[in-house]
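The chain below stands alone, shown as structure tokens; this is the form predicted on its own.
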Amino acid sequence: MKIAIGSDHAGFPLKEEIRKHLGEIGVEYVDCGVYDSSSADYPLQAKATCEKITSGECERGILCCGTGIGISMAANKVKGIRAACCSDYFSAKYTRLHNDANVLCMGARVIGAGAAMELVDVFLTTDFEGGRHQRRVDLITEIENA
């Protein structure tokens, strides 16, 4: 599995333990910026980093900004993504076999890196479950469609 990350400057502290922990255990990724805590604006790390999950190059992607929520809302609005601000366990785990979600997105103001690092692997190792949530997934495609 190829994972696309990216954050926007306050972000950019957990991103950096991201892509270390995504390196020690060996998974491999594609940074997609930022690179120092230079102020960026999250909207534009959000569509780079999905862009990678909607061409095909990554199947799943990790962003980070202050609180996790405004870029979520940037990354939702890329057609194909199904991203999900998550700031514990239960929520990353459900979020891949109910909603079969394609991007965590994390608060680094608001979760700790040992937590983040907790939710990353929950949310790479599980499998979407399918079967009556496969239909709910094909509804919000419709209304992504619409």
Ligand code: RB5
Given for the second form:
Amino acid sequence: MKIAIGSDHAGFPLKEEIRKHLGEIGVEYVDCGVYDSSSADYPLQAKATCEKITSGECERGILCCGTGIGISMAANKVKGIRAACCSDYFSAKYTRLHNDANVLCMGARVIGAGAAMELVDVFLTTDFEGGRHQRRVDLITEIENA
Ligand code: RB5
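Could you present the same protein in the form predicted in complex with the named molecule, rather than the form predicted on its own shown above?
Below: every chain and molecule of the assembly, starting with the one above.
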């Protein structure tokens, strides 16, 4: 599985930890920036990262900003993206099982790197349950296409 990652300046330190972690666990990734801590506008990195997914180049994405909220709001404006802002393990697991989330967003000012890596691992290894949840995801897509 190939992953797209991105962040603004506030999320940059956490993105760097994630980059290192993905390397260690052997997950291929594309880094869509930012590449240093200079002030950046998170919708730009959200768009660049999400387009790697909608183009088919990457299967899932991980985005970080200060809270995880702004960058998730921006990501969810990209057609075909289901981004979930998570700071706990249960949510990161169930957003895969029930929502088929394709982007995990986290706040570098909200959670520490240790917890974040556990969220990354469960997000990348949990499959969508389908069934009744597929119908609900389809209804989300209907709203997007209305
Ligand atoms: C940047 O200061 C901060 O606003 C941004 O990283 C994010 O938290 C927005 O939701």
